[in-house]
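This document starts with one chain, in the form predicted on its own, laid out as structure tokens.
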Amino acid sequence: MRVDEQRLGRSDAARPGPGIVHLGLGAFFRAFGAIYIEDAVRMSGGDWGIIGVSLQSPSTRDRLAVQDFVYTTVTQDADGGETFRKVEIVEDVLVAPEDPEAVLAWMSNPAIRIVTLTVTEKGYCHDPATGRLNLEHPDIVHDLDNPLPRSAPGFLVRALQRRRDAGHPPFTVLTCDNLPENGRLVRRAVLDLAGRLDPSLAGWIAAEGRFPATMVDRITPATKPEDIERLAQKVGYRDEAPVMCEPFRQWVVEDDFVEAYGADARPDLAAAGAEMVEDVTPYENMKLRMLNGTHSALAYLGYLAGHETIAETVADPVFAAFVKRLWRQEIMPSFAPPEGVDLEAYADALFKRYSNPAIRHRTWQIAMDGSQKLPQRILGTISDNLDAGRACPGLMLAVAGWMRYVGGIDEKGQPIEVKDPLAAQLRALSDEAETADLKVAALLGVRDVFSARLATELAQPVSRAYEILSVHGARKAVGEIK
């Protein structure tokens, strides 16, 4: 039988019942939480078996269903070297447009205990710049008037509906996407939601509802086609859903779950690795402002100077001498660190793991949704320096690199597919003004992204920034910030 006949299968170990049902089945979910339950698992027990939803679109689990929903993990070192892993503590994927109402008879089984998310910024359907539900997008206006919803708030609500209304406790929504006080994103969502609804339906959630916030870090770039093919060569299998990963990971978890379950109120995440904490906050800002917020920056300035991935980004001097101005000069002095945490031990192991030429983190992939990412990733960093009275030109540079990449052409007049929910809104915005000014005017006055106040305190300096970039190019205007 050739390698491409053979395909990956379950083995025939004992298969936990299903514990968590998870929205948002995506490569980064599936090569970090999935990774820390099933250890859980292994060391400690548990019918912590996982029921992944699928809120868009069905290919995640037509891949994963010709194999019985077991994939490879591959992580990827930094000398070239590849570790695989099967994976096998996902038990079934649904997919919510063809049938919401298996979704929700899942959500609102007692079997399930905890309900955890990856749908990204967007898929809280939140006003970034107030973290407030947004009751005009048009899923939470179907899910207002629908009791089969569209909207993660929208399914955790009705399921939680449902379960009040069986008697059943509520399940704890373990919320895994990289949102500052993310646990209180989705709590004021949920309650936002149900409080429209009905508000007794609120009251039962406020009360017995769990929300713990999370920090979660684990570099996972897009699976490629050729990267099944080399696994296949390797392994001796096809699998149709590998994710690629780097060695490192850390999940953060608020130590605050469903108290009706007693012990059996989660997975025994500890012995898995992660840490439990009380607060999760000085955590958050540590990884939300020095690695996801220079992610960012280094992806909208790297793709405009030319740079596919963020390896090769670092790898031009310019941009390793910007990225480790930016930790040291206007990142850690923005904020208090976790306790015993040293913040310079912590960039450097930033900058060796952006160096890893294995981890094709693409900054065309890093750069989506930047409008709902800038927010929580750049402008709270901003906000807190100018409230000090600390000048940064770098991250100045960022917004400005942000505006130039929305305006749809780089540096060299091709177009860019720009990914992110107010694209066509941002590209009108910059082709109707005629100079600099007016374009970052312009696209200051966007209230989803920016406050009126920093709006105010951004004109200046972020259209200085866009000037030196038009003229001059992302990889000078880099090198002239010191």
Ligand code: CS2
Given for the second form:
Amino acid sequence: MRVDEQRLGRSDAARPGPGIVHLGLGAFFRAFGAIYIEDAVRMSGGDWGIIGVSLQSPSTRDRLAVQDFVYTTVTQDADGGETFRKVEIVEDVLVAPEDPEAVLAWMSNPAIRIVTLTVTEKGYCHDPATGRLNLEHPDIVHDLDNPLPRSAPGFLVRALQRRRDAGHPPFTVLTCDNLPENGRLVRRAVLDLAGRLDPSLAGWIAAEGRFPATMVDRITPATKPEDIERLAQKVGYRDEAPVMCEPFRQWVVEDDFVEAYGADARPDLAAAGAEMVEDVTPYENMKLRMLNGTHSALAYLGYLAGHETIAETVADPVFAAFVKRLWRQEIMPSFAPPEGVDLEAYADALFKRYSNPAIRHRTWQIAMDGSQKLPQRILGTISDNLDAGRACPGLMLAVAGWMRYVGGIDEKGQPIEVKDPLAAQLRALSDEAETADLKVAALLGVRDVFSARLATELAQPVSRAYEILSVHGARKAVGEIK
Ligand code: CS2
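What's the form predicted together with D-mannonic acid like, now that we've got the form predicted on its own?
Let us now look at the entire complex, which starts with that chain.
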């Protein structure tokens, strides 16, 4: 039999019963939450099998179904070594647009005690500037009128409604997206929607529901066709849906789960290495500003400078000096670290993680959805610096880099494939303005991203950075930040 004709399948190990529905089953959760949960079950038992849900496309389900939802994680070391692990904790994958009723049926089954989410920033259908549910979002408009929802908040609310009506406790909503105060954000979105549908439901959710915040961290680049081929050569079976990841992982979770389930409210995440804490906020701030903030800065400016991956970008000495300066001069002074955390060591570790050449994390991938990412990754840090009277030219340049990027033309005059829910609007604003200053002013006027106050304060420094970027190119502009 040829190597690539052997299929991956499930072992004979006992299967835990389902206890979790996961919304948004992408590579990140499969390389992250699923691993912690599987380890927790191995260490301490419990029925915590995962029913995955894709809210959009059937592709993950299609690739996993033929291998009984088992897949491989490929952990890539900096020295080129790879470690393979078969993951069997996912029991099934549903595709919401094909059968929303099946998704609701699982979510309202009382065996399900937790709904985890990785639906990306835009999946919460909130207004990034206010954090409130956007009632004009087309999926929310749909979900207000239809009992079979489309959006993540819609599924949460309708399932919670069924559980209340059937006399079951709610599930814990455990968000794993990179958003500040992510637990509070999803709670507010759910309560906003429930309040519109049935105020007594909102009251019940507010009293009984639990929405712990979490900080999640593991770099997980998209799987490429050559990864699938290489894996088949190395392990002797064919996996159509492996996930690539770095060795590092960190999950900090607020220990606040639905009380009605007692000791059975959650898997033993601590046994699997998660940190269970009372308040995640300091960890989230640190991670969003230190990691995601510099990731986005490197993504826009690195892409413009012609770098394909983060590892390539930081292998360029000009960018290496830039990111180290960003951490020490502009980011670390802007927030209070969690108790006991040494930020210098954290920054050093980040630099090592970024430099891992085996992790081919494309600048283009990270550049996606910038309108949804910029506020919590970069703009909050800028605001705090401005309040403290601290200059932050590197972050201003990053904002200008984003503006150049969403303008849709790179430094060689080639089109950029900009993926962003606001892509068309951003492109039009940039195209319609004639001068650099007018382009910056037009983009600063996008209130989904910039508050009026920040727009005023950024006008001059970002225009100057944009001008330098346009005239000298990203690499030179980055080299001038001292
Ligand atoms: C990245 C993150 O794609 C992105 O925007 O910044 O996905 C990043 O890799 C993770 O948050 C790392 O934990």
